[in-house]
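Shown next as structure tokens: one chain only, the form predicted alone.
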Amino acid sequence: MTVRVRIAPSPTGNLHIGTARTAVFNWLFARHCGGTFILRVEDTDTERSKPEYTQNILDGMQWLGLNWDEGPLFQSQRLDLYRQSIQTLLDNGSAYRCYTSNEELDTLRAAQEANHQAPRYDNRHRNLTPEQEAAFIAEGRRPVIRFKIDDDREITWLDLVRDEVTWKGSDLGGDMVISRAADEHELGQPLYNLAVVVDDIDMQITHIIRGEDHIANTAKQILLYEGLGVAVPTFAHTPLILSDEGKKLSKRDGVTSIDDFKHMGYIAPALVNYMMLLGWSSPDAEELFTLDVAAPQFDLDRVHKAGGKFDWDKLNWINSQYIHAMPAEQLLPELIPYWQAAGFKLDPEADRSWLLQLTSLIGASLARLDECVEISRVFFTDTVTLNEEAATKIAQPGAKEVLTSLLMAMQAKSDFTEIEAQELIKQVTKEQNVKKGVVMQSLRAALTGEVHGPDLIQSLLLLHQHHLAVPRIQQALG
């Protein structure tokens, strides 16, 4: 048998984090099991449904490296096919046309809040008579297409996350409306559990991964699969993202869709490692893999049962190994539209060198992407404000006297060595008989206006080739 898994989002919002998820652990299957990763776009909800946000699930998918073997396909496409399953139901008898009206739906829904009852129809228009059905069309009521649903059926299916899982009939709210309504002789717009079933058959889906949210539409869904004479795909239901809180991930929590993680700066493979942590754990207890290390040890018996909670700083850690992996050049194309975004004066091509040495500079210090615009905005700025600390180690014995110093080897000099900034230190510190930290400190101090920072020789290189050093160290002099 081979593999054909599927993802099939909904365009009525950006790609969200909880699917994006799904669709890791249905690539990866699909890359063990040599199978093949379908794309599906479930767009039947013409009024939520928008271009834009097909758009950006298919960029999404893209940028996570998520490559799909067939689609997209769009089940707007296919609603013909939807209405002759639909009318293989009626003809079977395992569905039939229901005319229960909104009002009548309403009262049976207060009647049973008003008893503590879980809210299910009554399925009183299951054996209407020719003489009924009759009556109602002359009534102008417009019929909803339902499938019988037996309460006392038991519905099992051995799950390979969640092993053997039971579901009663009298559990699933009674006949399920498959079609909205229509016109007497005419099929409506088919709903979900419908439009999904047939989808997976005419798709030749084998395994079906998804949310364990998905759970009572499994039970509804094998029903349809045998109502329509086919045989029931293998189903597994992995564990829901969890916020602080322990409720599923939603809206509410924040940042939950692909694109803002990418724009606060998260890049593709860390944020794809991070995604298979929250709910599968590798044999070999490894916290970073890509996709193509992770697809040949990915097992769905190493899927968790229980939700995982989204934990921002292992985030930043996974982030930051790869972004500290990056060589400068690959870096470099990365950062650069944080500092445009920022609006910093540069010129990608002109200055490629002097950029490629800033980003080698604070590489190692960046968790996320657009942390480079703080951390950089020294370099670009023609000048800067001493905070209190940089201003105690200006004012501190000896170091006005440094950096007169150093001022005036500067101007001397339009462009230093490493090696002859280091021998530089190492001169002033024995002509004005002090400490190497005081000019270390104060040197900092009169350069970036703080105490702490990247690499000071690396920085005062960088700066000097911009001449930014002199006019600091001047600034600071008063």
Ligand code: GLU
Contents of the next structure:
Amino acid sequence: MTVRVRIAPSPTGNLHIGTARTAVFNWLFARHCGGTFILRVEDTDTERSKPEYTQNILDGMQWLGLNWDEGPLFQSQRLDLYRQSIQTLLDNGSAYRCYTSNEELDTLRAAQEANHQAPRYDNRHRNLTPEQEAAFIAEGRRPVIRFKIDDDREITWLDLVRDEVTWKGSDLGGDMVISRAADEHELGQPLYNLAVVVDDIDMQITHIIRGEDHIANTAKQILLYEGLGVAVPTFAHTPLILSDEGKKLSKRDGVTSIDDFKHMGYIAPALVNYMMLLGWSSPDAEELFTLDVAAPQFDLDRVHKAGGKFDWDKLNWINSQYIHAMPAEQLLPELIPYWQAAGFKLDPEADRSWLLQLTSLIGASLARLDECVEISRVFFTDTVTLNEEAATKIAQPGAKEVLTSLLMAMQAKSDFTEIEAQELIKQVTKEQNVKKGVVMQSLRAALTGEVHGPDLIQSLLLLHQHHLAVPRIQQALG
Ligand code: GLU
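Could you give the coordinates for the form predicted together with the named molecule, as opposed to the form predicted alone above?
Okay, now the whole complex, with that chain kicking things off.
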């Protein structure tokens, strides 16, 4: 059997972290088995589906490196296929036209609520006589199509993550609408569960791997497979991603779309790595791996049953590991947009070698790309303001003399090598007869306005190359 899996996002919002994680698991499973990974866009909800969301989903999948083998297929272009299956279900007696009006449904629901019962359709139009149907049609009622769900049914499947799952027919809300209102001849807009099943059959999907929030849908869908006389595929329900409070991660938690993570400065392989760990662990307990490394080891047996709490510290740590491993040539183009968005003046071509040095200097301090703005601000601004601590360093005995000596040396020479700069510091320390710390502290304070920051010699060289070191020392000397 050739494994065929799919990811089936609904374009009613940007690519969500939960959908992306489901895509990751499907991708890994397909690659592990040498199978096919298909992308299907579930855009039958015409009111909420938007082309920009579809684009965002496709872009996000590509950015994450989740390449698909077939698709994207769009449900909106396949309505005839769904209607054929609805007709099959009508013809074989597993579905029927239901004329219950919205008012009648409201009354039913209100009565159930008053009796503290779960809302469900009472299947009242299951066995209408031709005369009753004709009377409803004469009243101008427009039927929906319902699929029969018997209360005494028990639906059981062997889930590759959750083992045996059983669902009662009586917990599925009565006969299910599979097509919206149409007239007595035509079929209306097909609904979600029906379209999913018809597509999964048509695309010969062998394994349906999706979030556990779809478990009740799975029970309904298994009945639809039976109704259509088709073998049921294998299901695997993956745990949900939970917020800090242990609830399903939702829009209210702020960051949920892949775009949000991207703009916050997470890089694609790190985010994918983190998503793999959210619900799966590798057999060798390794925590840093790419999709290609994980695929041969991926196994649904190692997918956890319990939900995975979203752990920002872990994500930041993974992201930092990937950033630190990036050579400056690769990291620089990732940082430039953040610097430009912050309004820093830079010429990516003319300043390339200076920018590469800056990238090497700060790269190892970054956990997220966006942090490059604050950490490198002093390299782009004309002047700096001394914070309180820095002002104390400049006021300490000997600092002014040290800075004056440094200033004179730097005015005399427009470029230093690292060794020359180190020599200069040594020489000034000796000349002024102060501790090296006084030289380093006063120089850092004058150059950056702060007492902490990246390597001082490298910072000095970069600032001096851009003619910023001399005026800052002058400014500090007042
Ligand atoms: N369109 C559904 C969703 O976005 C997924 C359906 C499925 O995987 O079967 O949640």
